[in-house]
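Presented below, as C-alpha cells, is a lone chain in the form predicted alone.
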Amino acid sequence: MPGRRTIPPERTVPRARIAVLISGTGSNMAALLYASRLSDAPFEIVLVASNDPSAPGLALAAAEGIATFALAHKGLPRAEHEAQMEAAILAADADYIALAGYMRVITAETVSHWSGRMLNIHPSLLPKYTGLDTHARAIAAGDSHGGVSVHLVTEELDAGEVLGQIAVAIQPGDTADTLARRVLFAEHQLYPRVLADYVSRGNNPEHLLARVRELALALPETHERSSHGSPGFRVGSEKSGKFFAHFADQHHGVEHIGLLVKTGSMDELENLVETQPQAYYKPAYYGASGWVGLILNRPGVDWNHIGEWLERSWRAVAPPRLTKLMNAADDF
C-alpha cells in the first residue's frame, strides 16, 4: 500500500460569502471589508444590510462597490422585517452572516436557520456583561480589563460559543466612553481574524483531524497510530489492533483532505464514487482493498454521517466480543 508521496496540488478554495448586518457607522463592517481585500483573505463581503436606511455604513459599503439593502424596522412586525432582511441575504447567496453593531434581536427561527453560520461581536469579555452598557458595568465592578469577544449567535443573548477575545486594560479615570474608544481598536483587529479562521476551518487539516479524532476515539477500545506517516485509528490492543480509519491530507497528489474507511465490497465503493463524486473518492493503494475516501474539505459535511461511517468501519474489524456488546446495546 505505501508509495512515494507526490507534491499535492495547491488548494483552490472558494472564498466564503459574508453578509454583514449593521445599524450605524459600520466601523467593524469596514474592518471586515478592507480585510477581505487582502490577497489571502478567505472571505468576501457580498452584502451590507441595515435596519436603518440612513446608517452611514451603507454609504461606505456602496462607495466600495458592495451591494446594500436597507429596510426600516419601525412599523413592521418583527417577523416580517426579519423575513425581508433574510430574503436579501439569501438573494446575495451568502454563506455566513456577520453581525456588526446590528441593534436588533434576531428571532429564534432565523438563529436556528443560520446555526453555526452567524457570528457577532460583543464589547465585553464574555460571559461577563451580556447585553448593553458593558464598559460602564466593567468599570463599576472594578475590573482590571474590559475587552471584546466574537461569538456564535444562539437563541440566548450573547451566550454562543466564544471564538476569540482581546482584553483591554481599564485605566485610572476611564469612563465608559474612553474605554469604548480603545476597545474599538481591538474590535477591528479581532473580528477579521476570527472570521477568517472560522470560515477556513473546513479546509484546515488540523481542525478536520481533531474532529475525526474525537469521533474515532469515542468508539470502544480505540487508539491512534501513525500509518505511513499519517494518522490512523485502530481497534483492539496496541500489539494486535486493526486499522479501521486513516486520515489523508492530499495524499498521492489528490486535492482532497479525506477520511479513509472500509466499505462492504468493491461494488459499493465504485457505486459511491460514481454516484456521489462530490463526497467520495477512490484512494490510491487503499482503494484496491475496498477502502473509500470521504471528502472532508467540502461545504456541508455532515459530521453525524462521518461518525456513522467510522462506527461501521470499526465494526468491520473489531473483535467479536466488542461488536457483540455494541449490537446488544443497539438492541436494548
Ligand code: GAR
Given for the second form:
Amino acid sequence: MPGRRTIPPERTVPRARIAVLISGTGSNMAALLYASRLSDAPFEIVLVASNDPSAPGLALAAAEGIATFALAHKGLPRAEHEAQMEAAILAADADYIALAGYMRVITAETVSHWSGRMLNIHPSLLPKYTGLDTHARAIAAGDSHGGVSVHLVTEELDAGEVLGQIAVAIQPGDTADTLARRVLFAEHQLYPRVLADYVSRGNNPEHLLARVRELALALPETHERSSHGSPGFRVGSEKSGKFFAHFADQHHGVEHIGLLVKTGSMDELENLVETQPQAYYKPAYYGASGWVGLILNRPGVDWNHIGEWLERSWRAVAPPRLTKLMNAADDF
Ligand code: GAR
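Okay, that was the form predicted alone. Show me the form predicted together with the ligand next.
Time for the whole complex; same chain goes first.
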C-alpha cells in the first residue's frame, strides 16, 4: 500500500525465567526485579525463594506480585531442604537460578542439575576472598580495592567462571560495613547487566561465532577466512584451502543466525529443512549447492551436534591425507 510503513517482523524472543534465592534483605533481588520491569529486559523473575521465612526480600517480592516460597532449613537434612527448594523452582518453570545473598552451600547434585544455569553474586574481586568476611579481609590485606563478582556456580565454592566484576575503591578509615555499603551500589549495577547479557548469549552473534570458531579451529589444519564479509572456516593450506563452514548472521533478510555446512545431497538438504524447520534452513545461494543452514539462535541448540556437523563438513572437503588420518584415529 503506498505510503504505508513496512514494520520489520518483531523478534519474539521469550524472556528467560529466573528464580532468585535469598537469605536476607534481598537488595540484589530487588535490583534484578526492577531491572526485569524495563521494557527490553531479556529476563523475568518467576520466583523468589528463601531458607528464611522472615527474610525481608520475600515481602518485597510478594508486594510486587512475584510468587514466593520459604522453607526454614533448621531441623531439616540439607538434601531434604534443598530438594524442596528445587521442587518449588521447577514448579515455577525457571530456566535459571540467580543466587542473591543466599547463604547456604548448595550440594554438588543440585549444582550439576543447573550446570551453566546458576549464577551467584559474591562481594569480592574473585578469585580473591572466596567464602565469608570478604570486605574485612580486603581491608586487612591493604588492598586498594574491594569489589563484586558475578560468577557461574560450580561444585567448588565461589570458583566458577567469572562473568563480570566491578572494583570499588577502599577509602582511608573504611570498615567492613562502610565498604560493604558502597560495594552494594556496584552489586546492584552489575547483577542485572550480567544476568541480561548471560541469558541473551544465545542470540548474540559474537558469542555464537566464538563457539563456532572454537569447534571449527579444533579440527586439523583449519583456519579462518572471511568470505563475502562473513567469517568462514577452511581446511588445508592458507593458499589452497577449502571452505567447510560459513557463519551467517541474519544474511539476506533471514532472521536466523546460522552456520552453513555441507550436506551429502540436495535430497538430504531438502529433507532436513522440511522435517526439522526449527533447526535447519535452506540458505540463499549456498543452498543451491547443497549447503544447509543450522539455526544457532534458538533455545536448546545442541553444540555437540553442531560439532558433528562441522566435522562431517570438514571431512567432505579435507584432502585425503587428512581424512585418512581422521579415519585411522576413529578405528583406533
Ligand atoms: C550481598 O552483598 C551479596 O554479595 C552477599 O550477601 C549480600 C546480600 O545482600 N553474598 C554473599 O556473601 C555470598 N557468599 P542482599 O540480600 O541485600 O542482596
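Worth saying up front: this structure is predicted, and the values here are computed from it rather than measured. By rigid core we mean the largest C-alpha set that fits within 1.5 Å across both forms. Positions refer to the first chain, counted from 1.
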Core-superposed C-alpha of Pro53 shifting 2 Å or more between the two forms: no
Core fit, then Arg78 C-alpha moves 2 Å or more between the two forms: no
Rigid core superposition, Ala31 Cα moves 2 angstroms or more between the two forms: no
Cα shift between the two forms at Glu268, which is computed once both forms share a superposed rigid core (Å): 2.8
